[in-house]
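A single chain comes next, written as structure tokens; it is the form predicted on its own.
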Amino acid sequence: MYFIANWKMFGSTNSINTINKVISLTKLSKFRNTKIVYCPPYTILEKFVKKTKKTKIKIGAQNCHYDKNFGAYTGSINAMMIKQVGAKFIILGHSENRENGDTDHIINLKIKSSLNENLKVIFCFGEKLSERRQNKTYEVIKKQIKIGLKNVKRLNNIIFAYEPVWSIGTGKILKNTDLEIQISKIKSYIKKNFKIKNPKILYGGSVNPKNIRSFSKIKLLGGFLIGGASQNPKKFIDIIKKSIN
């Protein structure tokens, strides 16, 4: 199972030593396989990568810029610096950065570079809600995806993750039963079109301690995206023990 710890723009380089505890969690045989990728801002990977060089825990930035070379681009970062800070990871396609203008084609070119530079993509989609109320959410995930994965190669390296919109951090969340179906039709799509065998599926919104139980019932499930949760290392732990027992 994989926990992403997306912090979004949270923490500074004090909030380094909040993942002590999840460190020691990881030492536990019980928990030995369990996958956690921390994602915090740029500011503070390199201290983060340092933090966690000993231990099973990995670090992902939460975006890049989308060309492979360095280049006049004020203020950006691309793959190839991430990458050499230690970052193994990188959360692409996040619906925050869709609505701050990543397009699916851009979101195509990020993903590309990412992987040139051997970077774990977790790659994120989903439907606004009002997309879900004209019965579109299939349609909207389909060509994200499709135009996502556009002559993309090593497609072994990407972790998919499927947030809805209108759940990021509002607390909705969809019936264990609609969200089975939605992650199942997902499976089926890329598995036919992308020739992958078994794809990692994620889900992210408004995950937290009181309805982890229910979703890690859901066994098509490959792990969470998790936001404001993973700021807090008694509410993270408490995901991953809940997910796990």
Second form
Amino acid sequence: MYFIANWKMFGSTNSINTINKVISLTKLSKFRNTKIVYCPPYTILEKFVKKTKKTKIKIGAQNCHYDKNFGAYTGSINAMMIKQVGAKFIILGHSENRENGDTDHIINLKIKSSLNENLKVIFCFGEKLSERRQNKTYEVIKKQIKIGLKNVKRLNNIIFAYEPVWSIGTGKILKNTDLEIQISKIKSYIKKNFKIKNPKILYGGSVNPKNIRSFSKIKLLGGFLIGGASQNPKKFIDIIKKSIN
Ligand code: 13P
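Could you give the coordinates for the form predicted in complex with 1,3-dihydroxyacetonephosphate, as opposed to the form predicted on its own above?
Every chain and every other molecule in the complex is listed next, the one we just looked at coming first.
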């Protein structure tokens, strides 16, 4: 099971010690197969890489520029630079970046350049509330996945993350049965259209210690992408413990 902490634009150089308890947790045999990935802001990426070097925790970035080469893109960072500081993962296609102008095509380019650098891609997709209300959820998701993965090789280095936009940071969640159906549909679509035997699909959107037990009953899920609650080590550990038990 993956537990991916997306810190978004939170975290300073002092935040590093908040992960001490999580490091201790990963040393317990019970959590041997638990995969924890921290995705802090770029500014503390390297610090997190160094801190977790001798642990099982991996570090990821939250986005990148699509150009695989250096270039005149003020304020941007590419996959090569992220790889250089020792990160192993990258979140791409997050709705907050789609909102800031990332089209499916741009996301496709970012996925390609990241895979080219041997980064594992956490590929996010999900419908907005208006799309859900118009019964377009599945259609929207299929399009996001289809264009996002166009001509992509090394598909096995992709982890999928279904994040309904209306659920992010709102406390609103799908009913378990609905989520289960959704995940099953997404999984079948991916299996049918791309050469991936057993795609890993994570769920993200208001995951917290209170709702995790229910989410973790969905056996089709390969883990969780956690925003707000992942910044609080107590809550993050609680989520991990409850979903393993
Ligand atoms: P929250 O867990 O804060 O809803 O955020 C989810 C998310 O966007 C993870 O990528």
